[in-house]
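Next up: just one chain, as structure tokens, the form predicted on its own.
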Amino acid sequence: MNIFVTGATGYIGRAVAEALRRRGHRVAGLTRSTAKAKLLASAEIEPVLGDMRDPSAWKKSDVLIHCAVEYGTDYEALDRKAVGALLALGGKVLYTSGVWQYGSGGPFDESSAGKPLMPWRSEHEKLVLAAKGLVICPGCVYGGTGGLTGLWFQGAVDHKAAPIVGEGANRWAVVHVSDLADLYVRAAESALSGELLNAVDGSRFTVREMAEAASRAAGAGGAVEALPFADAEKRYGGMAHGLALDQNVDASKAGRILGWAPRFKGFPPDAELYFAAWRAFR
């Protein structure tokens, strides 16, 4: 197929152009930078060199897949605007939005109503599933390069102690890039149409579980940083009601009609691993 994927350079879209690629598909990427476009050449994919403010390059296409954010106060009408353009190409539109649309408690699954951190989000993924297109809805992301997991080393190198909003007994429900990127491929090489998926690894252990690995590994000796939400906010913003969620949420769906199954079990385990991979990578 003819696959054109948004944020391609990206931390999620870089991971879901490849693994598409070497599933034999021809990949278009669409990237702000020409330096990040000699990357998605390297990886056999043809840069497309733009953003979401113009779509008049972006390619017609059998999937379209939007994995692009920018971040700022035109986020909402941005990614409204993308979502458009997409649906407008005719192709079917994978849309990625996120588990934080449940807010906290749970258990959720994808026909819980929940409390939506970003309500305009929930509007967006509605035109999509209207459209017969699929969303796709990871939880908080590690592994690889990024994810939020990095906020724990950067925070174990430059201040010797993972920050953390609160005491961190709450949960996050998780997902290796690596295993979203799967279900990405499953899904666009599927029939499936209107429908909302979840991927999250099932793992339970607790962000301080989670930040005291990242500490030890990047040498910090497990030490956090507790954050009270007022200072967590004034530090990361509207992110920080995010990073505040404790929630269990239910992917099965994924696996009962697409054969999605998790390979990576949690972060903790192989936390040297992912700090080796993040260090490298900066």
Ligand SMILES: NC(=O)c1ccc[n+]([C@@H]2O[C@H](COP(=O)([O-])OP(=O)(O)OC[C@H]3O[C@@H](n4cnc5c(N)ncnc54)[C@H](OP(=O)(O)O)[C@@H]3O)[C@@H](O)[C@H]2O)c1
Contents of the next structure:
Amino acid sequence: MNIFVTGATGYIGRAVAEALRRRGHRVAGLTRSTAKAKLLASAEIEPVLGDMRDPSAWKKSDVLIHCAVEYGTDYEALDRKAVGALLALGGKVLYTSGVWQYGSGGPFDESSAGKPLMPWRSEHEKLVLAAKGLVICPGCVYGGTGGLTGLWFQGAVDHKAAPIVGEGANRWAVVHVSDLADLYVRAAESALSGELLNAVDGSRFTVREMAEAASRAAGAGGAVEALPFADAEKRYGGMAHGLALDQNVDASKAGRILGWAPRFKGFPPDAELYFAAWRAFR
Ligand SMILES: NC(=O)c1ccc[n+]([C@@H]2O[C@H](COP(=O)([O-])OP(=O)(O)OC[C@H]3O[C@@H](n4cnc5c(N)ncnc54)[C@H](OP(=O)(O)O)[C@@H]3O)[C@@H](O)[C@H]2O)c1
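May I ask for the structure of the form predicted in complex with the named molecule now, the form predicted on its own having been displayed?
Now the complete complex, all chains and molecules, led by this one.
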């Protein structure tokens, strides 16, 4: 298949694009940067230089996967523009949302309404589902070069403590980046349409347990910095609401209909490897 991936140089998009290429598909990946275009080419991914602000050069493909994100004042508008442009191209669209859309509580499955952290994102999900596309809702992603888990490593390296919001008794829904990429591959290759799929590994470590593991791996002896919510909001802005969530999310639907079975069972067991990967990338 011909596949186009926005955000192909990002944490999730890169793993997805590379996994699809390993399956033998022709993959094109969007980037704004000529330097990153070379990295894509080196991974056998055709670079498409461009920006979500001007999707006019994006080409029709069998599958179009949206993983690009620009946090900031244009976050919602750019996402809406990209979704509209991808849907207009006419292939099967896979949209990346997230389990933060459920809010705190659970167990949540794909039929749960929840309390979306970003109500506008639910509208974008609906557009994709109405066009018979697929919506993937990853938990907080760990592994490889790291996403949110990088906050713990950075804090442990710079300040000898991994920062958490509150006391860390809350639990995040999480997924390893390789398992997540495997789900995108299965979804892209399937005949499935108009479905939302959660992507979490079912591990139930508390945030404190995960942050302590990150801190130990980074040489800070398991020390954590428990931030009161107001301080976390000053440091992280709106993202603090996501970091403070306490979630229980079910992803058995992806197992039932796509045979997806996460191989990785949570962040702490291999925290040293994740720290080494994070440090090597920087
Ligand atoms: N990371 C997680 O734990 C997690 C969990 C659940 C859901 N999600 C969702 O997954 C999506 C991807 O997240 P991520 O962590 O992979 O993001 P990321 O690592 O920050 O990657 C962002 C990507 O977007 C591209 N990009 C940024 N601004 C752009 C623009 N104006 N035009 C075109 N491309 C642009 C960047 O490409 P260039 O710089 O090369 O242009 C980069 O490839 C987001 O929607 C996020 O909310 C993430």
